[in-house]
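Take a look at this one chain, the form predicted on its own, written out in structure tokens.
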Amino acid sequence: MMRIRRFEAPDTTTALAMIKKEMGEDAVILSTRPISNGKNGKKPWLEVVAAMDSDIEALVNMVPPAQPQEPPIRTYTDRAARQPPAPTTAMPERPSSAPAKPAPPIKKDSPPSLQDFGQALPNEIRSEARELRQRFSRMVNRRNDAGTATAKPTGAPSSQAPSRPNPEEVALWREQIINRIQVTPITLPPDRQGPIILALVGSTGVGKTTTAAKLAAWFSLREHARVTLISMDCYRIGATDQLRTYARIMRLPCELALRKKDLNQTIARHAEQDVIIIDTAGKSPYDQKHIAELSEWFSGPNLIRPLLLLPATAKKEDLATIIAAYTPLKTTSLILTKLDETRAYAALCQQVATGDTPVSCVCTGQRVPEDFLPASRSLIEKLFMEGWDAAVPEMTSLFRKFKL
């Protein structure tokens, strides 16, 4: 049988030290809460139930003897009841082995039993001992229920388990994706009346200045055409003297355009010229005003085709927002880059197969003029199906082709 008993005091030390001397060491703390105590003034004190599982047989040797003339009377109940609550508690006192008053002897054939110690109690701890009893049980099986649920049968296949994807349907699936993806590289018109003005646009640092070096190395010295290159970064420090370094050393022109008017100025000064290359800034894909500012300075009467650049280490919600945030500019080709510094392609083949805008170009390394080359279906096809392993005989082979 469970004892429980309330304790009202000052703090929780001395309510501990109350519950230690009535009721031992062992005695299970249940609830604490404030209560309002006329003695202590505005402070609350605090009341505290503890509980503890009573012996029975000390319960039984603590009632008199037995006297066979008079009749058993459930000693405990009547004790019980006549005895009134004390004044800090809602128990009555702990039982001493000396009764303060003698209580009517018990047959010695007729023992109390445990119902009888039980209903001795008031029906308020009662009802609290069985609720108690309930919320044990309720918490032991929601614990084996959980246990239940979690736990796999040794040697038994789990119904739920995912099944795994046939390799025959995913090489299907990747291959249509892989030919959904356009491939068309930047070529001279064969009379080059004009020159064909390329703006490279994306989001900062996804190498738009080393881009623009190697596309005028690639047309200064494979197709042998007079290039032009014009830097419109004045955000990044030292940005244009980088470009101005590139155009050094392969001995083409390169100025700065800060204004539109400029751009426009720029353009007429090169018009003999047959590639004109436009290095932008790079800013974020969320700066809406960039965007809007590039596209009123591509809106002359100059024909400025801008090509953006997708860095194959962005995430894919990355690659979505860029797409999405330079489509007022209607890009006309895509530039792959940094493909050297990862080897998951999977998201970079996804949005570039579910555009409309076809690749120009990949990029496979910092190198000027080495890490570039146009982009063709075999190159494309082994780099997102096989992987860049895979795909580096391919680029060999192409370097060789095209070693300049």
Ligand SMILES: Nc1nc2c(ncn2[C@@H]2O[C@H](COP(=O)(O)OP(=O)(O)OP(=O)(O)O)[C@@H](O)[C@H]2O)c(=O)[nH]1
Given for the second form:
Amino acid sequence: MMRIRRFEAPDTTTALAMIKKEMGEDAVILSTRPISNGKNGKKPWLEVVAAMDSDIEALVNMVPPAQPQEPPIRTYTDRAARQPPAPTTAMPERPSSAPAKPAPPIKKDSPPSLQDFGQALPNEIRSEARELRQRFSRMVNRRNDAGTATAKPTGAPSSQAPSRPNPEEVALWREQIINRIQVTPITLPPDRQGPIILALVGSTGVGKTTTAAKLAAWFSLREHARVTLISMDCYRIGATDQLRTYARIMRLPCELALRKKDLNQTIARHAEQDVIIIDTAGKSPYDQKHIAELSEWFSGPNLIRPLLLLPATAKKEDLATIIAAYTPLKTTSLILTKLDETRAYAALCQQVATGDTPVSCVCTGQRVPEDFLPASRSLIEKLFMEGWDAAVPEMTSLFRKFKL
Ligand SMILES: Nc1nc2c(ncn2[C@@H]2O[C@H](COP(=O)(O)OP(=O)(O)OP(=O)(O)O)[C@@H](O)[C@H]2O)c(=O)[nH]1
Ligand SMILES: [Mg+2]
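Moving from the form predicted on its own to the form predicted in complex with the ligand:
Everything in the complex follows now, all chains and molecules, and the chain you saw is the first one.
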């Protein structure tokens, strides 16, 4: 019986369907690689090597003593795909019913083989095999669900489609995602009673202090508002000096508040201001204690609006983690930073569109105050639909309009 099988298909969906049909739900994918790059009018083609979980365990438990020097476990999938050495295992060029050829006997001085490190590390390989199988079945389930998910935008690529979605479909899908993004630039309500208080929160190094200075400049220079800066960052050496330096250049008051009591007293002292901007310490989104502490500090008599900074350079999973981690703070809006440091906005766009929190500002570089703009729908659309280069003229004209 064939155990490790090689499949060729025009795309992953078709390959997965073939594997599922021929090998069942327990099959795991050992490797995938393109075997034609689609150049010269040729359609791209894919080679997928798959195996049964039980076969991997059989390979592991079979055969001779371990070599003293073992290669790292991570090479397992590559090696398994290239040289399956088990006597009962063969890998045909194409799926076929031909009988399996026995593998050549292993020489004593031959390099370490699959069996060797399988012998030494069976548990690790078993757990990797299990993980691969779970990933495979998650992939299959996701594709099966895609067609029935009601939350998906209409026109989304269907799981049933035998080939890749065409560019028009993708553009339509992207447009529908972008349309879901809420955009609400921060403004000063004319009928406000007391200052609006904005607290910048987010992971380490996302641009909180720089954006605090940009926001202060925006309100002070553009809106002619009275602005106070407060630093609550006693965590990093020099953090307060960084904000103080910006404040000194802009001739704005800057205070330090290290506890909830200090914060409320400082806010009370600056009650005649139009805007108070609080800079907080950056911590890991997994630091729940820090987020609970912020939540506690911001509760109380003053309405403090937490603004969550999301860097365009973060991975999709990390953005989702950050958004989820800061949910207890009830963030009122999002500030997108470091948009200039990448040209790939799909992850950010998707994550921002997933929630209801509006985008209020965008940061496009390190310069204070220049590289900052209040969010506008047309800018967000341009950037996420057409990319950085297409959005630059729009940004330039907005900078000119705001005369920063
Ligand atoms: N390219 C680029 N760099 C930025 C942007 N915003 C901030 N930076 C840079 O990112 C670095 C970190 O910025 P900070 O403002 O200190 O970040 P932070 O979130 O206050 O950092 P911590 O307080 O340490 O958590 C600095 O070098 C900034 O100049 C941006 O929009 N684009
Ligand atoms: Mg900072």
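Numbering follows the first chain given and starts at 1. As the structure is a computational prediction, the values presented were derived from the model and not from experiment. Each form is matched to the other, and the largest set of C-alpha atoms that superpose within 1.5 Å is called the rigid core.
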Worksheet item: Once you line up the core, how about D389: does its CA shift reach 2 Å between the two forms?
Response: no
- With both forms fit on the core, has I380 moved 2 Å or more by CA between the two forms? no
